[in-house]
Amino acid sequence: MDEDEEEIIVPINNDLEKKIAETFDIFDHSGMRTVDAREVGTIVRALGCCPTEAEVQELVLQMEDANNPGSIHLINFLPVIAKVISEHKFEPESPAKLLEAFHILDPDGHGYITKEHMSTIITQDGEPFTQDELDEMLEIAIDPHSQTIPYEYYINQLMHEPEGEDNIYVLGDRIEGEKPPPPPPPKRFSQIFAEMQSQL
């Protein structure tokens, strides 16, 4: 650490923040509680969130250090991601929702999609995948014998739903539930005066 750089103490107030910080630290190669902005999507997905690349870029803009572009410090990362999780943003789709989407892509009800059809959809529609992302997805999805994607089997491979507080959103709900209720709004003078008159 340079003499000019002071270590910023990042308070960890609950189990959710602890889990976020532990995941962040895996990608903190310098030990300075900072990561490269390009790692944000990977970290957020490792926590169990499913943002699009556009949503990741919005997060980066909220967190990026103006004095150190391209770098994200934990002190900026932690409150943004804790809020995202508390609000259930970027929650993964259910298996039923994924199956419904595959049924739309397979209107004849074959139970599979061809490699070519899936490649076209993924690279041209919506938020396109890079070739590396496509190759990685197809490696898992394609049945080596039929060279098709039997989507029910593929969904079952993808869907590992963590149980209990291993699910980051369940942990976030517990932390939110433990917060004390907000104080009542202050009374206006007219309300106080009316209460005093009613007691006379």
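Under this definition, the rigid core comprises the largest set of C-alpha atoms superposing within 1.5 Å between the forms. Positions refer to the first chain, counted from 1. Since we're looking at a predicted model, the values are computed, not measured. What changes on going to the form predicted in complex with its partner chain:
- In the core-superposed comparison between the two forms, Lys187 has its Cα shifted by at least 2 Å.
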Contents of the next structure:
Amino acid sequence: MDEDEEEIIVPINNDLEKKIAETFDIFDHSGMRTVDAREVGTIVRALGCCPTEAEVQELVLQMEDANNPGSIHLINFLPVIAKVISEHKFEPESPAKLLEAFHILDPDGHGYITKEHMSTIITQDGEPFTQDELDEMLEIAIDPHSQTIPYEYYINQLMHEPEGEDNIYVLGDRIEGEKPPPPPPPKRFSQIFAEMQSQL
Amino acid sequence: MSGTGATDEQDSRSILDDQRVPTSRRRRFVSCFKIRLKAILMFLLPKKIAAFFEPKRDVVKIESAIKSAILIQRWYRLHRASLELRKRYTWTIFQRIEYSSEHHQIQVYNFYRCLLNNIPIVKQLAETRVENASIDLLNMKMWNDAEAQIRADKKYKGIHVNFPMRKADLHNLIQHFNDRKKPKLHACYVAKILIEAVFHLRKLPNINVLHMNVSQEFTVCGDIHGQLDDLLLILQKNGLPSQENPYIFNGDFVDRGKCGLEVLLILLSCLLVFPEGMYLNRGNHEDLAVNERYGFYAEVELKYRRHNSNLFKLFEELYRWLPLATVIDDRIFVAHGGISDRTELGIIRNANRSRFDSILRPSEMSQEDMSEEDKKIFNDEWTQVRDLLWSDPASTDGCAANKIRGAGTFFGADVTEEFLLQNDFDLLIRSHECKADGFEITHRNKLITIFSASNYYSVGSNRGAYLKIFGSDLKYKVVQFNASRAKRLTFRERIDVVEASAIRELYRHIEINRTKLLVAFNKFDPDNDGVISLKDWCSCMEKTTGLSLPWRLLREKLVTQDERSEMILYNSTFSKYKYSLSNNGEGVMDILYDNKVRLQKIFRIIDKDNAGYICLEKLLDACNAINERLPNAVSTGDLDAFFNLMDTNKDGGIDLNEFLETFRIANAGSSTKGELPEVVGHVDLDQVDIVESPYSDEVEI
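Can you swap the form predicted on its own for the form predicted in complex with its partner chain?
Zooming out: every chain and molecule, the one shown earlier first.
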């Protein structure tokens, strides 16, 4: 047995990285700072990013380690996600856009969508839900009397607008702002020569 | 920050953009023409012509419907992830508190056992050890006499148990326990069931062997932890054990739940009545050292005050003889904790399992007259047993020491596969860890965790489950259940309820550490403003409580933060605490045990001159005495740290309360120095209102 297994030390430099690491650690069962690759989507979303399933798969590909398939270490996870946040990728849409989306599914403007219609769309189109996801969604979305989904009310249930630095992108901006400006690019010889000349 | 302003970028998610436009010239011309024609016709004959053009609009409609779906799905998954996060850290809170207590327990217990085993006078005073397994020590005669008296006594309204036990006795017993209003079973019957069980278990090998040729199916149950409701539910749903319906109970029958004794007695009775139908594996909680802390000890003391010390001798004997694992059809291996990369069934099969009265610190450990060879054999066997009963599976490959529990290992999928390959097995079944669904299948489908205590951490925290295996190709099926009568909650409601429960446990844990925490906070607040930075607060909390938790995430629930300066008002850490005395033992963390008599004796011995407190010097003397008999048992380096840990008010001396507090008990209501935190979860037995049957343990022995 490895009594002295090498524990990879992950440097944490700023508050953004701390938050990412802390959330990551919650999904780490073994204490070795690794998570199951299938949980990457949940972790990224728990931080506040809103990628599609396809985008999650791309992220996983970037973080994978050939020696340990199926398992992602924090040292690979951290830089990829820090970059995602500083680049403002996968930001969640505004609730207004979500309302628009529901309006499209309800062209006649009833104000609700039937359970059957929603179930059909959500399990067949786009990035389909599993039966479990559907059941959970319907638990809160369905109005028990009419057996329909009054979507404006439902959107309020899903509302998740974190403020200040609870919003990871705001935190990311602050960290970016705190970073020292990059050093000026090394001068080319011609430039130096030109400068010398101008000084003469 | 919403998506406004981002519509021009590539990642734009506006569902109304990027409608595909035909690009070739001819198509453009045609489409332009069509549009103009359409416009004219619409003007002249609106409805009919409009209908002609419907199909094309439909295509666009479908596309945008799909995009809507994707958006809704993304949003839902975002929301769901935040719920999942809460669920996970709630779980982490429960687990960390549970395991850190276990770990702390192990460290402290090592020291305690050391004292017990090595200070000669203490050894005499201590009543725990059972030297040999002889009938005399089991006090057969005493119990038989007691039974004779009970049978003659008309006042006893409880049931009588006949030996050898038959089906009718088993049914009687279950009925009796099911009805909580019935009077207590007399201690002599408890003892006799235990004794009969010991006789039976002694004949069994270290690893049970089960074959499926007679029965075509069998059931594996995980931890029960004294939750009688769950056991009765299983037996009701799945039938009593028999040769046709065999069961394996995979350890941890007692501790935490309030009916450990009833659970154990039912299981043992099943074993006696249907020996071919019941297979028991030892769990890490089948250990008096662990029982002392996690509730079973207190439960028995409460229920059988007069006889408990004799009963404990019997429990110790029972635990020693419980088999360590079970093999089904030479293909499935069942053990309580798991394995390690050094697990060797050869060693386990040949070991003398009865030498492990306690697995945490077996008494044989301190024997100095063992030869080098014997010592090696002992250590090998002890390691094997610990690995089997304490290990947890990990999601990464490899094998590492289980630092969270303090015993056993973390073993990866590769270790599982190697073990199965080496021993020609197909599947590994284990328990030991609570799972939200009552079960979990991991390690590329080679490992199943099965846990049968529903609502373990709190009402709504998890389901229980049992495993049914059937057929010659060993197919399996999981049956889940929930013994709670609470109404059906939605996913989010359940998370709210369980989270609240976890936070309550955390408050308790924080309160226990109040003095130490204030000391730590003050270090970072030299000006005494009452505020420290978030970073400092997190580090204090983690270091002092010893719990590795997401403190930043949890801070809102635990403490007040100044909005502008973002500094933490650390005194508010304690104001959020509301401990209600009416919460009597509902939580799993209620550590009810009362070992103070024993520890008081030890304290008095160390405090040679009866000053009422132990200074570092006296503690050193005591440890030197131990070290004389067992070299290097306690290092003086550790001692300083240990002393500081115990001296909570830092006055240079450890008084009795501080001494007891270290072992997680205190004299409720007799705190000599007011600053000591009130230890929660302690039950002062003299003050507890017990409804006793008119006939209690009045028999004079």
